[in-house]
Amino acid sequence: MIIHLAPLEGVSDCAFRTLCYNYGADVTYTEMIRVDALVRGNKSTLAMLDLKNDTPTIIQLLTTKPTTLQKFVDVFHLYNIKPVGFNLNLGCPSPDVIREGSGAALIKRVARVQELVKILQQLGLPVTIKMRLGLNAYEKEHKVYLNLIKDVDADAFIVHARHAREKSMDPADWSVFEDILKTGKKIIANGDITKIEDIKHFQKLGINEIMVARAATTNPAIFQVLKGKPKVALPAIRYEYEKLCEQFPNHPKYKENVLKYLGKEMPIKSG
């Protein structure tokens, strides 16, 4: 089973991604990055492109305008970084993002999403989509997400099994994966995956890649636990993380957030 570390707002910097990779995460993601802010040269946004080592990292982007995304593609070589792929955010439930027509609001805009995917594919790396089950219960019930998965030529679809109006305490609806798999596309499951039994459930369905989000903030060593390896003591995890923060320094908010969530079940936004 290949296990991805989700993009986590205010958490997923180089130090945290490396920590999770050291404990068994196969692939990691930056936090959600706004493309319009990147092309404007916003310093705090550019700082999110903190690929400072060889940890396999996918850049997650939030965008809705093809012209803006093309500008990003045209200047990407100037960033001098080497991600292993790009991910389009079609899952962010933030009201501000929704009002812009981005995040989960894009799920029903199949033609636009296909256009965005094609633009990113110019960079020659895999392009995936992270999505929810629609903007609301109505879109979920009418399975608008299936249209997107069927008609967009992304390399994989990471399906967070909630719609955008649902909160983290609402249970993820794993029953949707049976229909989703019938599309024949590569599917990565996301939502409430916290134990080995969950891994076995998805393996039986024929899903061989999953994504872990909030559970990784509580225990960054959950990846090796999900792979059947021994648990790691919290003090050891904390010590290693603090060393990584020294090696890959960043804005203090990242370290504060990680240490605040460590060992606790805390709500954290996953894009």
Ligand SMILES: Cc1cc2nc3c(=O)[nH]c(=O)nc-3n(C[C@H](O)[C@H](O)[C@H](O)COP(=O)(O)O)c2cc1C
Contents of the next structure:
Amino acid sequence: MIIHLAPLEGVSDCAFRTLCYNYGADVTYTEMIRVDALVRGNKSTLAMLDLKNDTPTIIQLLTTKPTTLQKFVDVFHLYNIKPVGFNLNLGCPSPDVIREGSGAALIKRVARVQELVKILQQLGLPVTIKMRLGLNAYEKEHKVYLNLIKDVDADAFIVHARHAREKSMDPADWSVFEDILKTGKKIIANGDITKIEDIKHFQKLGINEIMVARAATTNPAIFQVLKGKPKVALPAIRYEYEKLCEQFPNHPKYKENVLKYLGKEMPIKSG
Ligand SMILES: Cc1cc2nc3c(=O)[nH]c(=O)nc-3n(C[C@H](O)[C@H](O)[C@H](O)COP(=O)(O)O)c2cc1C
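To complete the pair, please output the form predicted together with this ligand; the form predicted on its own was given just before.
Below: every chain and molecule of the assembly, starting with the one above.
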């Protein structure tokens, strides 16, 4: 099973990604980065391109605009970084993002998403989509997500099994994966994955890649535990993280957020 560390805004900087990689995550992601702000040269946005070592990292981008994305592609070589792929965010539920027709609002804009994917593919690296099941219960019921997965030529689809109105306390709906797998596309499952039994469930379905978010914030060594290796004591994890923060210094908010979640109980899936 290949296990991805999810994009986590305000958390998954170089130090945190490296910590999770050292504890068994196979692939990691930057937090969501707005392409508009990147091409404007916004300093704090550019700082999110913090690929400072060999930790395999995919850059997650938020955009709706082909022209802006093309500008990013044209100047990408100037950033002098080596990601292992790009990911488009079709899951952000924030009202501001939805109002722009971006994030989860893109799930039903199939032609536009295909255009964005084609532009990013010019860079010669895998391009994946991270999506929810629609904007709301209505879209989920009408399976809008299936149209996108069928008609977009992305290298993989990371499906966070909630619609955009659902909160993280609402249980992810894993029953959708059976239909989704019938598309024949490469699927990465996300939502409420916390233990080895969950991995076994997805293996039985025929899914060989999963993504973990909140469970990694409370225990960054969860990746090795999910792979059947021993648990790591919290003080040891914290010590490793402090060392990585010295090695890859960043805005203090990242460390504050990581230490806020570390060792806490994750809300357990109901039902
Ligand atoms: C603190 C936090 C920040 C997040 N930031 C992002 C983000 O930048 N991009 C994104 O696609 N999803 C983001 N998410 C959603 C997660 O990547 C993931 O899809 C969601 O938490 C479900 O996975 P889980 O049940 O394993 O937590 C964020 C989630 C949390 C809790």
